[in-house]
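Heads up, the chain below is alone and in the form predicted on its own; it's given as structure tokens.
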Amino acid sequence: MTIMLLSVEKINVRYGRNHAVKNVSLNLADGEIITVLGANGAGKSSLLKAIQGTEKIESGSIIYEDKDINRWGAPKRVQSGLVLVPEGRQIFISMTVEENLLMGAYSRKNADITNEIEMIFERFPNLKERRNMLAAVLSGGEQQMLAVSRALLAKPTIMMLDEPSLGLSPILVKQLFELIKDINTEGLSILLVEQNTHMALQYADRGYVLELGNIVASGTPADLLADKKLAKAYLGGD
């Protein structure tokens, strides 16, 4: 049976006239990779920061877990396991790499993280090495790597990622979707948006297509590809 984790219903975001999202509807099922597609200005992050609570929903409804969250705070979001590795990675570089991962844990109270940590730094033994250095040393693909493992160190149920190929090189992007994909079979339901439409609809299960604010088009990787003209249009197909 399918435990249905996250329903996003006919929602809207506006800033001011600018009407970002506009009724968009999408899933997320347990165990799920979920990418939402599109380009620039598409309205992909306002949907992100809609569903972390950090934008206010003029209408629709987000059900989490069975629950209705619109009136939930981003801090309760966060602590019921919806958690955002926002775009830019957003790292505090003033705080070393093992001060930014005890951010992570900030809504878990009084929890012992310290095997935790641990196992991250094994995980990613270039963190383990500047563990008491500065965030600010690290290259831009530490830096994903830490943003990624300072939200893990808030126990998601749902792991949102928010552009986090950008500005990375070939070879660090694939080791990003390795890490997704692993982390998924993990057990975390992964929502990803993404510019890089090949490489998150090779390790997705299921896409959404953006366009100024509007669900275009939805349905497996298979699916969207095979449709030539979407393909073109939104894909970066032939």
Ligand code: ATP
Contents of the next structure:
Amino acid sequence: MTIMLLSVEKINVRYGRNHAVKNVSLNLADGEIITVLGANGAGKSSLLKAIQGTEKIESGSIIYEDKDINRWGAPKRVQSGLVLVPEGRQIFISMTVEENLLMGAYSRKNADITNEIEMIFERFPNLKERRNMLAAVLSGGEQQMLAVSRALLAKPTIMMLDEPSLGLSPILVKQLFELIKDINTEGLSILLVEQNTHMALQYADRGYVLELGNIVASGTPADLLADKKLAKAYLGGD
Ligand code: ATP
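Given the form predicted on its own above, what does the protein look like in the form predicted together with adenosine-5'-triphosphate (ATP)?
To see the whole picture, the full complex is given below, headed by that same chain.
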């Protein structure tokens, strides 16, 4: 039986007269990777912020683990497992690598995360080598790995990632998607916002296409890629 973890139902986000997210509905089942695709300004970040609780919705509802979380603030959402890796990574460059990781566990009161941090260092030897250095010295790829690791320390049920591949070389993009697949296999459900449509559709179970705040298509990667008009307009196809 499919267990629905997250259901976004007809939500609207508005900035003054700019109606950024229009009646958007989507759902994420336990264990899935879904992706939201769309051009700059399509409303992807606004959608994630609405789910995370840092942007207010004007109407609609967000159901997480069968609970209506509309009135929950962002900290409560994080604590209950809805964790966002924001666009641009937003790591703390004047803190060390290890301090950044500790910040990820901020919402987990008194948790002993020593083992979890060591497991992250095992996975990313580059971060281990630089654990006591300022995060500013990390390359773009290492910063993205740190951002994902920091999010892992918040113990997510759902990890939302906002354009994680931005600015990374093709090799690092591949590594990043492999990491996303690994953490999905380990039990996390993933909501991935991407402009790298080809990679996102290789790894996702289902996708949604957002255009000027509207969902204009959804389905399996095969469905989306089979729609020639769609592929040309939004997916970079021929
Ligand atoms: P990008 O890939 O450029 O981040 P996006 O698909 O994530 O694009 P959003 O950042 O959600 O899109 O923006 C959707 C629309 O809302 C755009 O027209 C944008 O200018 C507008 N917008 C976003 N944030 C704000 C804000 N804080 N105040 C006013 N308008 C905003």
